[in-house]
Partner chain sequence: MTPSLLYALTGAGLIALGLYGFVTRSHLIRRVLAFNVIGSGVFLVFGALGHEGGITDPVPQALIITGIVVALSLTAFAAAMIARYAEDGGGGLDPDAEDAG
Amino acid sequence: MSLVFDIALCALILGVAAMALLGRGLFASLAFFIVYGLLIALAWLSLNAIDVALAEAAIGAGVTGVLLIGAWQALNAQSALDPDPVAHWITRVFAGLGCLAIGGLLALAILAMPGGTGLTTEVIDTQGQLDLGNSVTAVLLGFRAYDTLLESIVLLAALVAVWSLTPQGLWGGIPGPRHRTRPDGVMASFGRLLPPAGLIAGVYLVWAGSDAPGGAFQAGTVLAAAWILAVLAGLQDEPEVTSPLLRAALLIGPALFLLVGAVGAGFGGFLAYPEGFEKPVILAIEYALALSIAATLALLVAGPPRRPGGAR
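Chain-only structure, as in the form predicted on its own:
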């Protein structure tokens, strides 16, 4: 039954990927892309890679899907979508060829990998030294902490790029439109009920991430989703991009990471952790990163400032 499930799942993934590429309309392709992300998360789950599955479902399907739909709405409102069917199909052909090329390169890379256990022994040893039960967290904050730091900075750079699209006269304003819903409507009810649960889930995911599936990126996505839901329900508004508290939330994760890295230079090298305090320091970094990731993702979804400061 496991083999049958895996074969059926692979067939669904390939079918949905083809529909995302060959769908009749752009919106249909976006919908299939979101379904594709959820199926990929299920595939990772079947491989017992729970951390990767959580990240794929939250970021690959959820946040990325929302960003793409927002871009589609903006282009559609400006009538910027290309109606030329010939150009449309040429784009799809080149996209398909690009996907095949990347897939082929990945297959060659996997086939060229040497046999053996790889870095399993080193990961287990580092995991014990860091007092972490989750090997994924040990890799992200141990082996490749430098990469993880750069990833958090790349998110900030992406937000700066989005803010650079701010229209003249709205610098320092409020991102996104002001959402209003009926106080007794479904969206308003969800906006009151789900964000508290999302807050608890986000805090738990960071705490559990040291010994079980979870971590800063997964928690940050859940927290961002809770904030976005509250905004869509009209219960809260986006803050002004010049808000000191907002800037602090955006910077606290990378800043603390850099500070720990600089202090770690005195304990054996950049991003080395003080002996006996590895787990508390890593948890502090994870919580700070979760806050920064949540603020960054929520603001990426909101887009550039569209209203002047003080417009509520």
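Mind sharing the form predicted in complex with the partner chain? What's above is the form predicted on its own.
No partners, no molecules, just the chain.
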């Protein structure tokens, strides 16, 4: 894309970020933040980093936006809006000077960076051994599989942390409020129309992820979005957090990943894939991870249990 487009996009990103951070109304700021996430996704697209663009649009703009709007709603429902103070002008002047200095130093460091070739050629040369066409997937599940394993466990840990905020007496209950919508309203229609499309898009993303942009994280997010939409439209209810089926869905990805890693210890090191079977093993991990990530993200958005469980 042309440099003019890039310059305009960068200016827009900085402007929208300023509106999100410093704008007057909190809800407007949240709206600006979601726009900001989408613009950042465009920036990644312009840098030809399509996998990152997908992740940023789905996770950075989408799920983060939904989470923050949920927190905003909770604050709003309980009290008159909490004050949204602006620091004293002396603080603002010094903070401004300090941040200008930090930004300036970072810019100097960036300009002083020696140009390097990075690891692009190494990755492209070796990814054939894993029979993967997507270099990013090769790094995520091959060369840096350890990071990805820990990342999937970080997600689970976040869910445990969120669940630890369960109010007393509600453990084993159902997360979030029961949503009800007008059966012929916009939300109910969208709740019926979009999840099937989301399901197909999600399955496509994980299926294509080994050779084209996509992968378990992007797919998991789209699948989670389909579920969240069905819940918001009142067509489905969240499961009880102690449901064994739910626990299985949460654990299957990281558990399979760990198991493969442990078996790999017999083939020359933790997470070493058995020779000749790299691709099927990687695919199995990806599919299981997509399912677990979808379940984890959907429950992270739902939050800790708020209602007692039903049929027990």
